[in-house]
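Given as structure tokens, the chain that follows is alone and in the form predicted alone.
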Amino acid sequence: MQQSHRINNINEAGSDGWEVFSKARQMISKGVKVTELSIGEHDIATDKSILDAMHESALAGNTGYAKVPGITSLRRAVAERVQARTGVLTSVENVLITPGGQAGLFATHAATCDAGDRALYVEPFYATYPPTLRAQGLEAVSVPTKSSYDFQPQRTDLEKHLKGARSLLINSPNNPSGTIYSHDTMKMIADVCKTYDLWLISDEVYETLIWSSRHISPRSLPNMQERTLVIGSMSKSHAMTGSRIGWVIGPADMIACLTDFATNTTYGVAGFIQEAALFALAMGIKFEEKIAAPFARRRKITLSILAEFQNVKVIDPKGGMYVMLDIRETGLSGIEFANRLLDRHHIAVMPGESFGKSTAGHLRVAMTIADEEYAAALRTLCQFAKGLSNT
């Protein structure tokens, strides 16, 4: 029996971009100690008070089918949060609760594009973006950027790929680069979407991890509410990665359609998880700052160490939990460097090639382990690169 072309085409050329990560996990399973700087997972667990709220909700009986668009109290809390942060009027009808941001990515493209349509996404991109689009039979087309422009997309590059496009997916603050799109960049993107009649899908799951600059949600720009779908999540802001709780913000009529889609795919999110998310949001900005604080510290550690090494260049991480390093002076690709680093020093990082051609010869380093261990691993990486540059 033959599988569908759509399912076989998910990973282009048979690669999912996670080979180095998988290799590191295989080494760990065999008892090798590996320092993992490869995945965006907090080095702290979900706060006990959130887990207690989840437990209490489950014991209270919230284990049956929950409302598919989300319980009203959580949708209202998300709407109020979005409105307070962006200044854009947002109601319960503008919110769909999803099983994490990934489900939101899938649903928004199903709602905006038909099979065979062209769907654009900007490099560098989170590794699941192109497979998510190809899984729906879309023509997934990446828009390149340059590290010399801090990976800010340029209008000329966007316009080269617009013929037949229905949607544009962006991610700011950006994973993997840490770039935050400037106001001018967002205005340009908004103008392109209006001029060429595109849906804009804005992945904003890192919007609480801001170190410099300012995050701008494109939904807040003039005449963009009706063509913008925003993806949010509790994963990064509240260290709730495994709880799989997120949302989509959009026009009320689109949210109604997305609710129909969710009814026939995920069938919603467990009520006790939604209750825990509601409790977590009520903890306020101070709690979110507490979750963000380790990454702010490690950003400073990163910049201090890299100042000592001229052969490794850093793209200023303005937000997020990663740093993007340019190691092209070593003469190696990101894939070659990452594999050698793993083999010789048992340090796992993600090669830039996992996130598009624009980051070839780069590495994504996750700032997701304790400060001292992180500093030691980063220094080893830089010294390894220095040795390669001198050969």
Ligand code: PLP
The other form holds:
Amino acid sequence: MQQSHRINNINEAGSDGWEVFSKARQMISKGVKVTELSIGEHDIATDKSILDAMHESALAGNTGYAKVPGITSLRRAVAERVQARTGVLTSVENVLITPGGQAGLFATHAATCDAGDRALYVEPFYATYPPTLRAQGLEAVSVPTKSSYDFQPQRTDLEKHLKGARSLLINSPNNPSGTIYSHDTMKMIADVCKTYDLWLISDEVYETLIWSSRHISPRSLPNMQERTLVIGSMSKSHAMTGSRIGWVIGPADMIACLTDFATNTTYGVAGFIQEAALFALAMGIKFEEKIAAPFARRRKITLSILAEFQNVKVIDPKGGMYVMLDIRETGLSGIEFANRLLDRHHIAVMPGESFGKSTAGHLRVAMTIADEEYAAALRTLCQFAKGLSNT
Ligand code: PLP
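What would you give as the form predicted in complex with the ligand, now that the form predicted alone is on the page?
Once more the chain from above appears, this time first in line as the rest of the complex follows.
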């Protein structure tokens, strides 16, 4: 039987960007010890207190269908949090609870674009962006950026790709580059969206992992509330990746449409997960800082190790869980380098090419293992690059 073009188109012919990761997983399954610096997952489990809250809620009977847009207490807590962090008036009607940020990315594109429409996203990008758009029959078009501009998008590059576009997807703090868009960049993006009548979908799932600079939510810029949909998640901020809990913030009429979409796709999020999320949010900023602390430490470790090596350049991560290394001086592509590093030293990193052409010749290193092991792997990587440059 023939599958739909849409489903066959999810991963374009050729590379899906995950080959090195899959090869590493295969090696692990055969008993090889591989140091994995490839995936965005904390090296700690979800906090026991959150699991206890989940357990108690389930035992108390919270196991039936939950309200589709989310339980009111959690929607209210999210609205208050967003209002406190951005200064933008936000109420329960502006919040849809989703099973993670990914479901929000899918739903917001379904709600803003029709099949065949052009949907833009900025490079470097989170690996699911193009497939998420293609899965809905959209023309997924990436906007390049340059490492010399710290991967901040430029107006001329955006304008080159605008013809027929309905939406623009951005991600700051950025996975994979660690860049945080400046106030000027956000103002420029807002202006482009207003001038060309685009929906702005702002993926802010790393908003609590900030090392320098300041995160600006574009929804807080003048006249942006009515055209901005913000994607939030507790995966990264609360180490709750497996719980699948996140949200979309947007205009009340759009949230009502997204609720109809959720009714016919996910049918909401389990009540005991939502109760646990409510508990986790109530733990406040101190808890979020505790979750963020290992990445802040490892960023410092990265910068001090990289200062010893000339042929690998680091893009100083301003936020997030990853660091981008520019290995172009070795003469290898990111894909070749990552494959050789895995074969020779059993260290798995993501080639920059997995995140778009803008990060070709780069590597994304996830700062997601214990400090000492992380430092040792990074040194090995740099020594390996030095050896390549010397040959
Ligand atoms: N957006 C970005 C930029 C991500 O890196 C991720 C996960 O790694 C997601 C969204 C999806 O996160 P989740 O669905 O776990 O909330």
